[in-house]
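Read the single chain below, which is given as structure tokens and is the form predicted on its own.
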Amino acid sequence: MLDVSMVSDRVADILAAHRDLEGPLLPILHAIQAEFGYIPQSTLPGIAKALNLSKAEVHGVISFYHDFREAPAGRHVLKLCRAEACQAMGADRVAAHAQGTLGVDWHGTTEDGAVTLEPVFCLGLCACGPAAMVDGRLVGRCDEVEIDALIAEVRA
């Protein structure tokens, strides 16, 4: 659990240092989410104020993109990419695969907290699909037997 004033605190920081920024929300949130890990709830209210936005709108661009988290992830991410390419070459099943696995949907952690399951819209690896990417480490050509090999990595 995070130290609230603690949050507060780095929070009024990142604020000012991007707050006269053109277009500063999208920049303040990936501040918090660097400090962090995720954005925590508490925060919304004092950004939406800061901008003279609503926390509405402050929810809504969060849970619009999906590379900003509201709860802390596993202590490894595993991102599959789910864009067309990749699509072509079999990356539906491998998803379902890794969800069945793992025990977890999009965006969930398992319950030792080991691994987060996130999906991402292309890795630049279209030649090579299925992609992945675990821990920022690029992974192409993956099956069920590379997810499993992964997944086992990750967790040992």
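This one's a predicted model, so the numbers in the text were calculated from it and none came from an experiment. Numbering follows the first chain given and starts at 1. What changes on going to the form predicted in complex with its partner chain:
Of the candidates D135, P27, R93, A73, only A73 lies at a hinge (point where C-alphas switch from fitting one rigid part better to fitting the other better) between the two forms.
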Contents of the next structure:
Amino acid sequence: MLDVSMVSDRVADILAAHRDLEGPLLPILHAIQAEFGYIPQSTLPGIAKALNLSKAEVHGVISFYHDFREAPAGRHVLKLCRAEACQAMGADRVAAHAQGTLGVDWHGTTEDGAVTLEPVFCLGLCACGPAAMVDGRLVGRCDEVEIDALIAEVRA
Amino acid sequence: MKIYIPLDSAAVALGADALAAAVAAEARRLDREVEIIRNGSRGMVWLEPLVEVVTPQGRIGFGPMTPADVPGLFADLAVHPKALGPVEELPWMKGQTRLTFARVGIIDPLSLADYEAEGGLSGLRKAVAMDPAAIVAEVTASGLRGRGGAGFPTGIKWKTVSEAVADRKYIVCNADEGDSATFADRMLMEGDPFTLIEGMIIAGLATGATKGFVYIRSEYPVAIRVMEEACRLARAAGLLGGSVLGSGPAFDIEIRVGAGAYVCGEETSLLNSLEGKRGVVRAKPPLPALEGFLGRPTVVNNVISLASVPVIFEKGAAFYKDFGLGRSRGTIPLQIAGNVRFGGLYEVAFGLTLGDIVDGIAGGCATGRPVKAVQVGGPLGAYHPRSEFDTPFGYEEFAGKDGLIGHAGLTVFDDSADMLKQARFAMEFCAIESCGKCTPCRIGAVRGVETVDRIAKGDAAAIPLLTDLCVTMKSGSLCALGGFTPYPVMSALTHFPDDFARSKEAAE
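Now show me the form predicted in complex with its partner chain, since the one above was the form predicted on its own.
Okay, now the whole complex, with that chain kicking things off.
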């Protein structure tokens, strides 16, 4: 559980650091998510007040973008590309294998809280698909064997 | 000893970071002096990680490298099992006309000295001495068209912004390269970021804009890091800031990061996102050129459009225009992807046929099976069968085949592809990524998935319904997401009808 006063202090710092940007909301949301791993509901009133928006408007922006989370992810995030170039190299099969192994669907988190599985539409690795990203690390030619290795690695 | 090891995302995804660490460790073990330069990729992704060692005979390539191949780099290079010879002499490199990508893979992307030594800034030095109308005229004369996909003449867009009267104007670089099979923007930003910066500064000089944004998708962490560092270096060198090159007007660039919404690659949606709003598409008019970012006149150009500007000024509009065919002038960085033997980036003048690219350059399918279809132009592009392999690569030529070249990405599929499944995916993708503003896209895509599912269950009566839905989406959507999703769907249906002829028994 996040400490409420710690959160509001950090959010105040983040808001101050972005005060002079034109159109600062996305950079602010990225910074908050980088800090806490998600965007706590408790931060919305402060963001809204600083930018002269309603809480609903801030919520509307958060919910529009796939990147922003309203709840924490698992300890590791495994993203698998679902786009066409990776499909041509068997991405659907690899994704089904990962879902089966982890026992989760897209956006799901394993029961032990270790891994969240996310779809991604293109990592720009289209000539070495299927592509994956584990906690920000890029992986090309990610077949079933590689997926098993990645899952074993993050669960270790 | 000087060794180049790419920092490019594709090379990193195939182990370049581990390789760089292995080279450094081996050098320490042998007590050898080694300078490791992290360069961009040469674009031969099947050879990545491609390591280059500088020798008196030039830069010799080794790839695809694994850590086990590293000790051999410190022995007799001629007998190294991964030796490829001089990189410049490889057929993939010799066949290209590298104008926009001239420096990518060659220089240290974060060395301004390297950049200038390879011709960088000479275009800007010419432009800074010209008046804005002359800069616009030069870009117009080059025949450069928007490389993001729409193909709108860049010079005309710049002219509109240049002639608009406002207290502030903006240059926005669209680096939200979300189309599958495209990675040219990423490679350019990772491998030669100063070219993009130089192009944006020239756009600023041409239009009177003093502020630029590069909106990079969050899926590109390496490109974000390199661009941020390049902007910092450019500022320190006086390239960006209060006075461009010490004599020009002010111009600065800010890097912004997207948040995983495909539709933000559409220019008006991107502008809303940049302003901190939901990435919802705006109706046009007003054109962004007149009322763009924060309601001010704004140039929104793709990375490759802007990065092609420096070479146009360095070598002249006539030089650039001399390449190409018809109304498609200059060069285009083809991105060859999917199921291919040789995938990567290949910059060449417009005009190669689809067959030249797929059967020739790409060498057919990686799986060794026959090519069934090629999707050109990303998720909103058509699937082309072999019977269209004689189509020359150009904007009008592909439009004439009910397709588009888009951002010039090609995804190759072998004969195991199920085109009904691909059509379903196109609709599903549109449904997931729709911004929700217009009904044909928001509702149409959902109904499209359902209709394809009916066809998959053997309901042939749903085929005319799908066709009808595509007509509505094509003519009734606000932007290319809903408007172009019918391209992959209808091309799959038209060219591969057998995949849609499911019998009820087989489906059950």
